[in-house]
Every structure is written in structure tokens, then in C-alpha cells.
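Next up is one chain by itself, shown in C-alpha cells, the form predicted on its own.
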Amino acid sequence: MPIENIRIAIIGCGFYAQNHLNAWRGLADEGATIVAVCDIDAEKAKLAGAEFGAECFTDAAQMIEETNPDLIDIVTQSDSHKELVELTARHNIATIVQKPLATTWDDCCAIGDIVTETGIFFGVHENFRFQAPMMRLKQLITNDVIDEVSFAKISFRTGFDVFAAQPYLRNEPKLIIQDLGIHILDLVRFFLGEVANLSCETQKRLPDIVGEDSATMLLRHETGAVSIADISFSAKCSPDVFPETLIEIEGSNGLIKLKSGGKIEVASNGLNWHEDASTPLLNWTERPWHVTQESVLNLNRHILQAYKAGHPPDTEINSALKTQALVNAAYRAAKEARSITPQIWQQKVK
């Protein structure tokens, strides 16, 4: 029988909370209702529960027992993540995460493991490839409009202030590659498959901050195709598209690129075209945030379609450890000097 109306509880109301509280009230229509919202700074529970007709709460496990929702989507920092998927395993609820999964590679794989045990709906809001302009570079390459993907480069660079609306940005030891760059390396998975190995250079070059604010990494994927992605804070561009993403995709047989402003350019077998996949403005969103903003829309439609018919998000555990695996890969490879295999989740059996 068909889920119809599924009770959503949102942990985290925070600056990009904003989005995901949104991005639910817009999926109305399609089933989601938010019936709790909850943060440890009651202010800041209290105006989200005004805003989206929720019952406010500053303890999670409360919030759980007094409204027993469906699905409950994390929107913390990832040092809390482990502790709250553990209280939502206890009780059987569908999970979601914010990347990053959680701050240490031994806390990743507990949550993978909890996961697989308990046998939860579970999945990670990675939403860069579910942008406009995303989707439709990944079905150009599904239906082998350059055929065998080679080679690619896909760049984040900007020098906006990120850190404006989210200062605790300035004291993370590990900054760009945790925070940007995991959504970078999940776009070289999302188009050119698994990566064998990578290298990795990184810099700081702002003075007033503790972690990298630049990174360049030169990937080679199990199928022989390599990867360039390439993120700073720092960049002096002009313009700035910030927080638009540039790729270029080689084939066997063509090439793809995408441009600011959602602009495609494909030249396929001797044929060349343009495309407009821009990002549409909904009635809660802005520029330039908006590219970023209607992924998550889109995430959230997909894992609620997911949740209704009873199987996995793309976005599900173990696709995001091995998303999660290439960032700790980075971080040892620009350590190390050398060329890195990434680490492998040994997925425990039910």
C-alpha cells in the first residue's frame, strides 16, 4: 500500500537548515509535512517553528517520543551526526544526513555500520549532482552522447566570503576538501565512476583561518579515465561565479562543457549544440544561492520518492563512504606526497 503522508522532523535550524525547511514545505503536495523542528539554541528552534507551522524542540530524543516522525533529516555539524543516527536507529527511523558524514573516518564507518544493522532507510544530502545543470550532464553521458568518458576537469573557485555566514568556517582544521571538495569528488564519481587513486596539493592562502583554502587533486578512476577537480576560496576571478560549478568532459567521441549561467556546450561526432540547463528561481530562493538551493529541492523529491517505494537514495551509505573515503585520501595524499588508493568500507553483513 502506498505511503501517502510522511511526517518530517528536521534537527538542525541552522544557516543552510534553511533550505532543507524550505525545500520540504515545497514538497507538500507531494507528501512531506514538517510536524518538528529542533535545535539546541531554542531561539533558533523557535523561529523555525513559526515559520513552518512545527512544534519546536531543543532535544532531539524528545522531539522523537512527543512526535514520532517518519523521517527525521540532520542538519548539524558533523562532529554530532554519529551520536544523532545512533538515537535514530534506536527507533526505527528513516535518517538523513548533511555531508559530511562525520568528522573521522573511524565515525564514518560506525554510521555505516549502524546502518547496515539496523537496516534503517538512510541516506547522505549530497546535493551537487542533483543541481539543474548536474542532472542533465550526467544523462548526456548516459545515453553516450561523447560515448567513453576520458578525461574531465571540474572546478569550484571563487573568492566570495563563505565565511560570512558560517564563521566557524575560520577554525576548522580541515576546511575546503572537507566542507567543498566532498561534493567536487562526488561529481568525478557521480560522471566518471570509482577512483583508483589520487594525488592531492593544497594551500592557504587567507591569513586569518586554521585549515586549507585551496586544493587541486588529479584523480585516475578504475575504468582508466582521469580527473582533475580543482577548489579554492581564494581565487581572484572575474567574474565570479560563485557558487557555480565549471566542468569540461572528454569522450571518445566528443566533448562537454559547462559554462556559467547553466550553459551547456556539446560537440558530438563532428555535430556541435547549445543547451540551457540553468537553475529555475523558486518563490524561496535567490542569486546567486538559487543553484545551490534547488538541489536540495531536488534531493529531497528524489529521497522522498525513494522512502515512498521502498528502496535506497542514490545518495544512500555506501555510495557516501566512498565519497567520504576520497576526502580522507586527499587530506593523506597532500600530506604524504604521493598518490593514494582510497580507503574501503568493509560493509558488515544483516
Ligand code: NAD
Contents of the next structure:
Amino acid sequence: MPIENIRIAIIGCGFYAQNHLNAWRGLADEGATIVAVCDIDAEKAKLAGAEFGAECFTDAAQMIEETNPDLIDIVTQSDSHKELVELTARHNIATIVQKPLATTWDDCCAIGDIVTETGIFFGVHENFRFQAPMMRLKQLITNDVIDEVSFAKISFRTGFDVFAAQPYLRNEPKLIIQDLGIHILDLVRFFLGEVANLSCETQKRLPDIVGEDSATMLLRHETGAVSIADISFSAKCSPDVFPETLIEIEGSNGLIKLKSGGKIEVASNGLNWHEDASTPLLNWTERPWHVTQESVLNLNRHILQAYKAGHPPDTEINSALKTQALVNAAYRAAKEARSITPQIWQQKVK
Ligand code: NAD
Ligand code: 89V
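Switch from the form predicted on its own to the form predicted in complex with nicotinamide-adenine-dinucleotide and print that structure.
Below: every chain and molecule of the assembly, starting with the one above.
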């Protein structure tokens, strides 16, 4: 049976797009072909085109007209996402867009309307749930190893210089919750289900930045479970395990711990064991980013399989809007110093 070949185009050839490009190339044997790359920075487009053997463009509309891709992967910053999704949806092209879905809640909802009205294949590239250790944790929970989940603590604290590769983060008025908290809040939903209400305290401890660099969130889930999500770009930790997330999840019959290096400790119904869910290095990944880099391959494979099977990816628009609503609720909770019920997106009735 010949493998169906999907023509992939990437818009945005900056820092993180290198991982998307390498991941799509790594799926060539599974039916992904990079046919075009686009960046408004002509030099970046040219470099990506040369490295990955694709036509290069500086205008997305021209790229679509000339290469007719099956799926477009948008890896630009969030301020351009809505406009680019309007373009791809107008051409009825399957679209993946990096997190955050958009910079404002209104633009996130507008994208929700566009995707629902056009019915295009759509997903957000939210890859933390596709990290190797996170997929194993989900398997353990799904297999009822600790039975009913009642509490979790999910922590991503680092002093790593995230601004070196992503200098724009220094000027973001909404910094860590929008950039990193979005991943952790997606994990909170992934492991404990939807959130009924949440409270949040933020801090700004680093100099020379505009937004908050730390946030501590307390969440009540619809199941009754409680979780704590704490994130910081200004942590004093040794060792610094960037970009790893450390997790403890308690259930009615046990406890799961994710420790540094993908080490998992399980206590289940009186039995205790350890597992190694460490992330393998690929021929294009390197420490310390290899954990999230490999998740790009895992998520892109999931997207490819979902597209071929004709159903949305797990990180489809409704899920993405629920996670984005938690981001918004966290900022509101911090501002109003009270617990907030997340907004629910409703498609705008025309
Ligand atoms: P970047 O600024 O390095 O790259 C973005 C590129 O998009 C730039 O080269 C820019 O010229 C180009 N661009 C902007 N508007 C364009 C347009 N209309 N058409 C074509 N090209 C355009 O940014 P980055 O650090 O690579 O981040 C990109 C996205 O990836 C952000 O949304 C960020 O939050 C996300 N990100 C995700 C992860 C993760 O998945 N774990 C990690 C880092 C960054
Ligand atoms: O993964 C990300 O979205 C990155 C960082 C780890 C710095 O939050 O932007």
C-alpha cells in the first residue's frame, strides 16, 4: 500500500521553526514532504529553503498560490496568527498554529469562529502533552494505576536565560502565563480534566522585562480534584532542570512522581516501582531543548495521522480555546485577587 504523501508548508522560519522543519523532515518516510517555507525575513526563508530543500517565499499568499500545500504549519509569533489563519482558511487549507493561539481572547475566539465556519482541519501546536514522560504519565492515569486522581502539583521553575533565543519575551506585557503557563495549564487539563475555577498570584522578580516572570495558580477541577501549577523564569534552583516539568499526581490508590531526567516513581495499591521515561536524543536535537524538540516530532506525527484519518488532532480548536480560557482566567484572577471561572467560547452566531 503506497504511503499517502502530504505536502507541508511552513510559515515562519525563526527560532522554534527549526524544530518544526526538522520534525517534518523526520516524518518523510511516513508521508510528510516539506514543499515550501515562508518568512517575511527573506534571509531566513532562503536559509530554511536551502537547508530543507523547499521553495522559499516571503509572502504566504504567493506561496499558497504557487505550491498548493495540503497542510500549513504556522510558526510565527501570536500577533500574526489570526491574519494567517484567515488566509489559510480562505484557501480551505489544513492549518496548524503554534501557541499561543492568538495574543488576545477576542482574536482566539475569532479564530474559533473561522475554523468552525470553514470546517478546515485545524489544531494548535501544543506539544508539552506529547513529551515522552507526559505520554507515559497519561497512560498510567488512563490505566487506573492510582485510580481516581484527586490532587496534582505541576511545576516548571527555571533560571535559564529564555530571553537569549526569544528576546521578544522581554517586552511581552503578558509574559510567563501566556508563554509557558499555557503549556502547564494544558497539562493540568490533560491529567485532571476541565477546570471549574482558579486563583493566581503573579510576581515580577527579573529586571529589564515588562511582564510577570512567575505565577502560582491554585485550581479546582470539575471532578473535585485540586491542582497547583507553579511556573517561574526567575527561580533559584540547583540543579536547573530547564525545560523539564516536575509533577506529582495523587489518586485514591497511589501516587505518581515525574522527576528530572524522565524518571517516574509509582506507588500503586501498596506496590512501588520506578520507570525510565527519559527523552531520547535524535540526530537533530540537543540538550537541554531535546525534551521539547522530540515532542515536536511526536505531535507532528499525531497531526499527520489525524489528517490522513480525517479527524481533528487532540489539540483541536475547542481544546485549545479551553486552555486559552485558563490563561485568561489566571490573568484576571491575579488582577482581581479572587478565584475566577474560566470563560467558555461560544461560536458567534451570524
Ligand atoms: P521568532 O520570532 O524567532 O520566529 C518567528 C518568525 O516568523 C520570524 O522569523 C518572523 O520573521 C516570521 N514572521 C512573522 N510574521 C510573519 C508572516 N506574516 N509571514 C511569514 N513569516 C512571518 O519566534 P519563535 O521564538 O520561533 O516563536 C514562534 C512561535 O513558537 C511563538 O508563538 C512561540 O510562542 C512558539 N514557541 C513554542 C515553543 C514550544 O512549542 N514549546 C517553544 C518556543 C516558541
Ligand atoms: O516552550 C515554550 O513555549 C518556550 C519556553 C520554554 C521559554 O516557555 O517559549
